[in-house]
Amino acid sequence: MIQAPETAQRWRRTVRRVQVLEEILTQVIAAVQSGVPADRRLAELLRSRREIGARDRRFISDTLFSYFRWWGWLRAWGIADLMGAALLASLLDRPASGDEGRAMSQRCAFRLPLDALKDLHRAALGRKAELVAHALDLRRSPLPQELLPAWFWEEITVPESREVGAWQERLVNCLQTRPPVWLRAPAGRGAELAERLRAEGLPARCHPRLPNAVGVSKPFPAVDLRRRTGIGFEVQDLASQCAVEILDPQPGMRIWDASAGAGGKTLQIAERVGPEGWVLATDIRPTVLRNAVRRIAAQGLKNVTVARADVLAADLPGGAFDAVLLDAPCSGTGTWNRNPDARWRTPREAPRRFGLIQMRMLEHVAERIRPGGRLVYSVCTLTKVETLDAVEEFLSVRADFALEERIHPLVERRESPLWVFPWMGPCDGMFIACLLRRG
């Protein structure tokens, strides 16, 4: 059968798209194996390949992160062929387009029955494993827990009263699904922002308990949307917004954001303390601080001082603070839903290494809190040594601090400490402890 010229041309474009995918996938996998984040290496490669259009970039990005998301099972099934693994991972996440699926299939070292797996993305997690095992005549169906490194299960604690297997499967389900991008609207404008985003064709919703938090489950250009909606929103994950809610900044307070990063929480704090208050934002990384300075200037905030500083060594201005937010560096296991490659480049020793750093940071910032002041410790990880153990050890050496019960922003009950689990948004997983310095 002779193809029409436009059909043949479209097919050649699809074949070339798949060839580019294979080239980039090979390079990103090598980078991840050497410890480089996949998104960083992917961005570098795409910047150097200006001929790759927006559609191809989305195809490459989606396939790449599906590969890392499902790599635990691909390894368990023994699928070493790169394009076969990439196609199967893609089918686990979404329906394959006809041309792209066929082009990828032609580059596989084995036959992948596309028709038998066309509804694979719709199946529940356990059923996915069974369908693939049957279609490929594999010896076994891997467990959901195998989608994460074995050491992870040794480092977390299942909450009391929860059945271990069911809780673990729920966690895996959430970490296998990329959560929405969460935005923080100016106070009182969350519903308006969600409505304007929907008018732009984006699926947007306000969180029922944090009405200024708006989740968007589709990629979008933030700068362009700020202009079109006329609303100065900030991109900030729901869990991060919860940490500031627990901090509870009040007008006139002096607050230290001790590991400020790109300034999302700093902006939220500065808006709450108002012009009578003051925020000191510090971080050791100059690149992220430049982003913070830019965002603060864009908001026209005059009550923030930004300083590059090592929390463990710096001589900082400000004297005693009413409150300190320490969003400490951590192993990041709570962000594995957004960064699936991180689960395979995070070493087993990372939680304990970070735990030592976190303990020193807690002890250092505690000295800068006035009697009656509050220290909020947050980490986007789920490991025990960086969360419950870190707080317990800190309290064992600082008898002048005590855990303070706070209302959980997402479930409206008093807890101490608090867990933001990935299914609560969905969002990043985070641990938050509020520590009150006795007067």
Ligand SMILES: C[S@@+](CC[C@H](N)C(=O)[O-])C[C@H]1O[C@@H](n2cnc3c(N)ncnc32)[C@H](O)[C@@H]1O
Contents of the next structure:
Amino acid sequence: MIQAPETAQRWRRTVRRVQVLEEILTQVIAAVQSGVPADRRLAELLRSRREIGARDRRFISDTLFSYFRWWGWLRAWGIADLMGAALLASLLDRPASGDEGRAMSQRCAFRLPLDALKDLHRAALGRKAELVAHALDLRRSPLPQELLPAWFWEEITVPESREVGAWQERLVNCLQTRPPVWLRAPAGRGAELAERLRAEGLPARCHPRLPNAVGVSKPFPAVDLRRRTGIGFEVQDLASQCAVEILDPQPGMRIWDASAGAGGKTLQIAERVGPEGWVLATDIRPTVLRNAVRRIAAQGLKNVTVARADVLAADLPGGAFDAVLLDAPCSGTGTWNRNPDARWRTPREAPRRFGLIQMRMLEHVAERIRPGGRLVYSVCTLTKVETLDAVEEFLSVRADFALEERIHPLVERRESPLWVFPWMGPCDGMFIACLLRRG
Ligand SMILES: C[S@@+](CC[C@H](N)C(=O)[O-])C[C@H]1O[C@@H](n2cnc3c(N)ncnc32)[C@H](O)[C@@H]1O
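Output block for the form predicted in complex with the ligand, input the form predicted on its own:
Whole complex next, starting from this chain.
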């Protein structure tokens, strides 16, 4: 069949796009296998290939993350062919555009019946597995649980009131979808921010219980939008905002953000304690602290001191604090919705290894809380050893601390400790314990 010149040209462009996808996918998968995060390697590769346009970058990034999100099933089905696996993973998440689907299927080592699978993205999880098994004549339909590594299920606890299988399936379902990007507006400006974002054509909504939290369910350039809306918002996941809600900083307080990273929570705390209060933000990594310094300056905050410090070292600045936030390093399983490759990079011993570090960090920061003060321990993970066990062990050696019941910011129920499960936002999963030092 003879094609019109513009059709032939479009086809050549699509074939080229799919070739670039294959090259990048191959390199990112190799990086992930050696423990490097997919987003970091992808960003490096895209930086070195300026010729790749915005649309193609989006196509590559979407396909890549679909691949890791569905990797557990691709492996269970025994699909080793790269393009076949990438196309199938894409179809599980979204409809393939005609040209791209055809170009990818031409590079598959087996025939993928695109027509039979065109509505795959709409099907519920269990049905997806059946449809693929049927269309490809595969022997088995894997379970939703197989989308996460087997060790994960051995490491988590299911709330006693829940039926295990249904609870696990709910969790997987949630981790298979990318949650919205959550923004934190300056106090009292959430509704205004949501409205301005909608005027820019973005699907934005305020959280019904945290009105300064605005969810946007479409990628967008944050820097550009800050300028266009004229509102100095921060990108900060809803679960992370909850940790500071539980800390409940009050005007005039002295607060230590002990592992502040790039300062996401520091900024929120500093806004709450106001000019009469003081925040000490420390971290062991100078590189992330440089970002914190930049963000604090951009918000014009004068009540924060940033210092490089190892929580485990004896000599720390600052005296006694009204409250300490320990947002501890962890295995990060609660962020597997945004970073699906981390499911396959995280070693099974990670929760235990972090559990030991967290325990030591808890003991060190506890020394710096005044009697009657509060220690908030948060981790973006769902494993038992890093959450319930860590708190229990801490309380067994520090009888002067006790768990304090707090109102869960997202479900408005009194709880102690608190779980932010990914379906509550949707957002990252997080564990937050509020520990009160007896006066
Ligand atoms: C989960 S991240 C914190 C994220 C940060 N609070 C935020 O909201 O963006 C954990 C942080 O703990 C820091 N960390 C790890 N070991 C530490 C130590 N011994 N002393 C101080 N910080 C440490 C890491 O560098 C990392 O930035």
